[in-house]
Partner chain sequence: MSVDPLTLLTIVLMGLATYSTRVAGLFLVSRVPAAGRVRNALEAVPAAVLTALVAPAVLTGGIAELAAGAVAGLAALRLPLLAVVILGAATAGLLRAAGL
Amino acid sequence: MPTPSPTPRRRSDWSEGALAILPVAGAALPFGVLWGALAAQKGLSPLEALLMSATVLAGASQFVAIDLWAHPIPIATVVVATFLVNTRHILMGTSILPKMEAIPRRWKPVALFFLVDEVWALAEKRAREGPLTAGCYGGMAAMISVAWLAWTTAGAILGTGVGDPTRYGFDFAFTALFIGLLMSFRAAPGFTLTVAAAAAGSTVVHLVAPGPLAIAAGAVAGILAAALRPARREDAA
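If we take the form predicted alone, what would you give as the structure of this chain on its own?
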């Protein structure tokens, strides 16, 4: 009897990853449209908005950048601010990289480029349940990337026609999305302590110096709380 082809399995993994992140991709619609509309109001064309989303592919830093957008562009300020926001990607990459054993080494830099927050959260969840295959990761990355490009471009096309996004609740979409992702880790050891530390760290820094530094502070505080938490017997079970 002939050996079954591995192709169906790869397709199944890809479909599984794409379907797993599909609800998140849909929930990102108001967030993406909001950013596209703000970009249009700052003078970016739909093509420029599309190119920025494709090359940056990081919603939080794109919001920071577009908020600081001016003529002439304060390049140094934008670079520093977006770097501070994106420092969390260093932590996310360190966390997920050991679980990418099934992804060929030459493709790992490409995979990490697509490591947005949503992909990281779902990839971590998948790694807890079984091996994180290249197909599954690729499905998640492709689905969320295509959705983000579509939503932001649509927002840029609509432009000022969107009006005040806050009246639709679009300003809360980002928060609601990440609350949902965060709660998927509620069964993890030290969840409450880590979340409390991250919230406290980011809040304190925000009160002292409002800006992107609060995001990095929250990430560092959460990591330190998780690292310093005394190990318990049930953690190893």
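What's the form predicted together with its partner chain like, now that we've got the form predicted alone?
We keep it simple here and write out only the one chain, dropping partners and molecules.
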């Protein structure tokens, strides 16, 4: 019979979460700095860049917003584009919430504010290995937020002269991270079908209209395929 651990886990959960996402926070450096520099070139002050990172906390939509930024600001266009790029979070939140049982009810709206792609993906992985504790989630959220605020503000202060991170493969660090996390779900029922449908859906739409629509289309295709697949007894296990 295994001995239950007598030590409270609260503190180590925080550092465990922070450590789990540390490589991601590091890999975000070139992108944060690049985004800050682009924001500065569009006329945002470092304080405004910091405010946007702290309020939105979503890299992809921040890049799109800065791309659309002009004077006067096309407010409606920027806000609608931000919403469209972030619609994938609706699915992420719906998926992770049932696994947040260890997080107190009143903290869930706070936790969801920090549902960055990478936090979500790591939280899903964590939830399959054991209970997703508030400490672990908090550690991941705090680490990635502090890093993103620091990198983007630094970029806005540095301004121009920042290189293109895709030249060195930094962009692929995130792709590889998501592939690694994706593969950790490979034992799930209907995995191959879901992946095939999502890959086909997102790639076809991407070829026609690159952008957030491709992510949404791929996600919907994969989810529909999973919903429509013939039910089998062993799936209940």
